[in-house]
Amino acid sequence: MNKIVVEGLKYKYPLSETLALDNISFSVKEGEFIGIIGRNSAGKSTLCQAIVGLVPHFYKGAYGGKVLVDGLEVKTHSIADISLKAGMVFQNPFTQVTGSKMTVYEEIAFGLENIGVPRTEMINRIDEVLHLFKIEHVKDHNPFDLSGGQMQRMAIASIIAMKPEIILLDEPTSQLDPGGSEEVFQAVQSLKNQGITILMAEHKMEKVAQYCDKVLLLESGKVVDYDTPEVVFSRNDLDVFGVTAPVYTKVCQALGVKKKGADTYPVTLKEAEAALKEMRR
């Protein structure tokens, strides 16, 4: 079943005289873990902000095309339909953050208590996201004395404390260390074993062949390629696009080992190890 279904979707920001998203038709399975990549600019916010609703209801401007999120049909029905399915994480979470709250505690709990969820589920799910994220020891403190990842997490945590069936993620680990994309990652993908359906826009490659189900490149606002990741980073294209194979990906390029009895190249460690010990034998 296709949750999410994207036909011929083209928007053009107000005062532009190019199209920020040209003619982008894809769909997105119940459960999968979609990720988005591309340079800056390639259209990857904008096109999370379509799927939300946020385009065109809130950016106005030239919009043509369909975008369904679980049947809803984003251009007829408001931004406040589509949240009730559909939840984004912004990339700076200063855009997120309400300012009307003074702990962590109660920020998480603005949008439960606006959808209507009785007290005692409310104070599971905070307990649950907090957890989940890490952030226990600050849910007492003011949302601005948070450092950058911790505020990132707490932004996604209010997100999936509401429980939408799909989550998208605009670059949610770009202020995080390494250790603190792992955790958000893992979070996601347990997400994803719940049912969830995820988009992710993502710059960290390895991340994203590690977890995706499938990849969508952008460039200039259109689809170059929507495939696996062991397809999409396989290409020996991607520079043109501005960006770079998982480095697992570019060691057996180089060498030019591939996956057994595949025509793509190994795309995590575990793959990589596999298929350089078959080329030993």
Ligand SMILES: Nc1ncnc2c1ncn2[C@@H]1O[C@H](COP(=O)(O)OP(=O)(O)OP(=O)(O)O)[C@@H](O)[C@H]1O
Second form
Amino acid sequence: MNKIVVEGLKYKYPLSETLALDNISFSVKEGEFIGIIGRNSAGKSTLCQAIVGLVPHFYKGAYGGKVLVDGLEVKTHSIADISLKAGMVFQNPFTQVTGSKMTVYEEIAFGLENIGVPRTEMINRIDEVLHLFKIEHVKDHNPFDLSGGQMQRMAIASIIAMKPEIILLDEPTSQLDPGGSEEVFQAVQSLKNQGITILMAEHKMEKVAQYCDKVLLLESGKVVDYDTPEVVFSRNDLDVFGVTAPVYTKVCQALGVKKKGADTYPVTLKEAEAALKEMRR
Amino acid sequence: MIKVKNLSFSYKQNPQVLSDIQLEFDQRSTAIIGQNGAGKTTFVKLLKGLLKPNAGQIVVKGQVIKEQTAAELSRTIGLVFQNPNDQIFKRSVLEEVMFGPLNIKMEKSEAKEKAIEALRLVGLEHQLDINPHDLSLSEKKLLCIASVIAMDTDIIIFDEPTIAQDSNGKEKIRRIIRTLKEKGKLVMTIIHDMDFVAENFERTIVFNQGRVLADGPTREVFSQKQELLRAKVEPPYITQLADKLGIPGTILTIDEFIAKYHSVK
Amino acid sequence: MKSISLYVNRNSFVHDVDPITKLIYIAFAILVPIIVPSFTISFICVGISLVLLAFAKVLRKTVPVFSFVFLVLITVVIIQGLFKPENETVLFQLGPITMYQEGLLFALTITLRVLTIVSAFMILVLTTKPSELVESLVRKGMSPSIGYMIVSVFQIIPEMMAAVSTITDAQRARGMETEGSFFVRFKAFLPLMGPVVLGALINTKERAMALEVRGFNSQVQKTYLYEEKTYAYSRLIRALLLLAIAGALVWRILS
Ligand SMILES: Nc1ncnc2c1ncn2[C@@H]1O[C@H](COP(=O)(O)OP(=O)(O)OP(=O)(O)O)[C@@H](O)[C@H]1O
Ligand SMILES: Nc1ncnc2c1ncn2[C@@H]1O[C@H](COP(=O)(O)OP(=O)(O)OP(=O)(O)O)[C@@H](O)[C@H]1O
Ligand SMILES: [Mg+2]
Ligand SMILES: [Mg+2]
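The form predicted in complex with this ligand is what I need now, so please give it after the form predicted on its own.
Now the complete complex, all chains and molecules, led by this one.
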């Protein structure tokens, strides 16, 4: 079943001359994990915001086409309605603290209070995400007195605790240590396995290749490609779109090693290892 | 250029963030890596004189920094903040970059020249009159880098410069780091991108829970797998692949990999 | 950014009393001395507040506030005592200075009024988390948006202070002298105001988006992380306070 349908979406920010999103169409099935890639200013964040309704309701501006989120048309529903279905983690962790709570613990509770989660369940969920993202030891800190990475973990935890059916993550691991990024991707994968639909804008191609079902490649607000990581990262014109393939793919491309029995290159550590070992024999 | 002796620090009455750090920095380009909350940002803020140590001493170019104000120290050390919103406060891109040079008593024309040169390095030279708050996150970060480069200090510290950058932006930062190094400056960078560390830094320091867990030439540090694991960092992807294939030594770049791959075969 | 609040976390029965009761107490402490204009009543009100503050173990925290208030009030006493137009009865003379009874009494009334109000408010501010106060009002039916606004107002000063320190760091990091003599610091202070205000405005916008996606405006019935504080005797206390106010009114009308 299609959880998100985007049809001919066009959008222009107020005061801007060019389209930030230009005739975008794609659909996402329930439980899919989609990676959104593309150079800076390609439109990744704008697209994410168009799915939670900040575009156009918050920003205003010129809007055309249609976005359906679990059957709700974004244009005719309020952000509040959509927020019950889709949650979003923003790009800059420093600017998404509500400012009305005194501790990390209460900050995470904020969203849960608003959507009416009963108290005992609320506490369970908060404890769970604090543990999942390893921020238990700072739970009584003021939300502003955190390191960059801890703040980003809190931002992700705050949304995941709300358990929306659709989660949008805008470069959620930019300030995380490698262990932390891996934990976030694994957490996302386990959510995906529970049937939650996920879209993530990300520059870490190795992780996108390993975890995403499909990759949406954007350039100047247009969809260039929407396919499996193997197919997208095997393109030989990626640099035209300001994107580089995962390290593993680059090595294999340089050595001319393709996946066994396929016309695509390896994109993950495992695949590259297998293909390169195969070559050596 | 910098000597750090028995440095300890905590925020207010909280537990210690840094305990008894001993470090010396020379001209080698240096990466600082480690777990979130390990104390990396706190450490560089102390070097920069923005925080005051609870114990210990920092000597920069022969001078104890306790005896200088942060403003005086800014002629020697530049710091690009982790959160660009904390660094930006002027109303146009050009004014923002000229702020530092003007404060260290540069002539207005010279300051402007320096500013535009720095903005050219990061690719923002066509947006001089834009309000910095209208830039995207990646551009704000580049603006912060330009503001610090324009001051032409001998020591430059970047706190996670590659946040939000695409491959092109990372390439710009790579070039900037190389240029600064060629000019004989000490470049120190806090960063979580291990492949970037492997390709660009001679020395790597691993922080863990307020202490230095490992320190040495980058290749050596990335060969200490146990230590890395404990600090929640991992070897670069290319190093991991080389390991899986049993290529001996510690591979740091794609080029090294390709050369070794053929020879091992 | 950090946040500072005047709230002092202690264990005491005053802390346990719910915010609404404290609000009613403030109404009591303000209204009764106005309705019954007698020094004794005012003294009693201040006395009760001080005793409560002492029980809450926050008396020390009131010193800076009271000192400031006294500073202001002493000027009032002097000015009124010396120069109030109705001054007739000489109280005492100190060289060329003459202190009059009318002015002094008037100033004393004002002083007591202010003290009753300040000390009653201090009980609320020092022993109640702002969020707790707002939460209990929201539970009573106030709109969450207004609630959020009130919390933000509580936070404005701490946030401004945090913004000032952030920008100061940015400035001294790039060579502007902000430490040292009073003059240097004063000179550095003025150019701060623009960026602080602008920064606050931009924050507001980004924060609004963060609130939206966290369901802030959703129509669903809200729940709360903390259970509503129910102090065993709060009904009794409220009733007594309201009774006292009513009693004062009756006394006033009858006499
Ligand atoms: N608030 C805004 N007002 C006007 N234009 C905007 C605004 N936000 C983004 N834009 C413009 O819309 C386009 C798409 O921006 P967007 O932030 O979606 O890109 P992105 O792919 O997320 O980039 P990045 O990798 O830097 O995060 C850009 O040209 C950008 O300048
Ligand atoms: N202003 C503050 N007040 C109190 N504690 C703080 C403050 N800033 C940081 N801390 C705490 O100090 C510790 C070290 O923080 P620091 O910012 O130095 O970490 P970091 O190594 O830079 O982490 P990251 O990779 O996440 O940026 C953390 O546990 C953090 O919670
Ligand atoms: Mg973006
Ligand atoms: Mg940091």
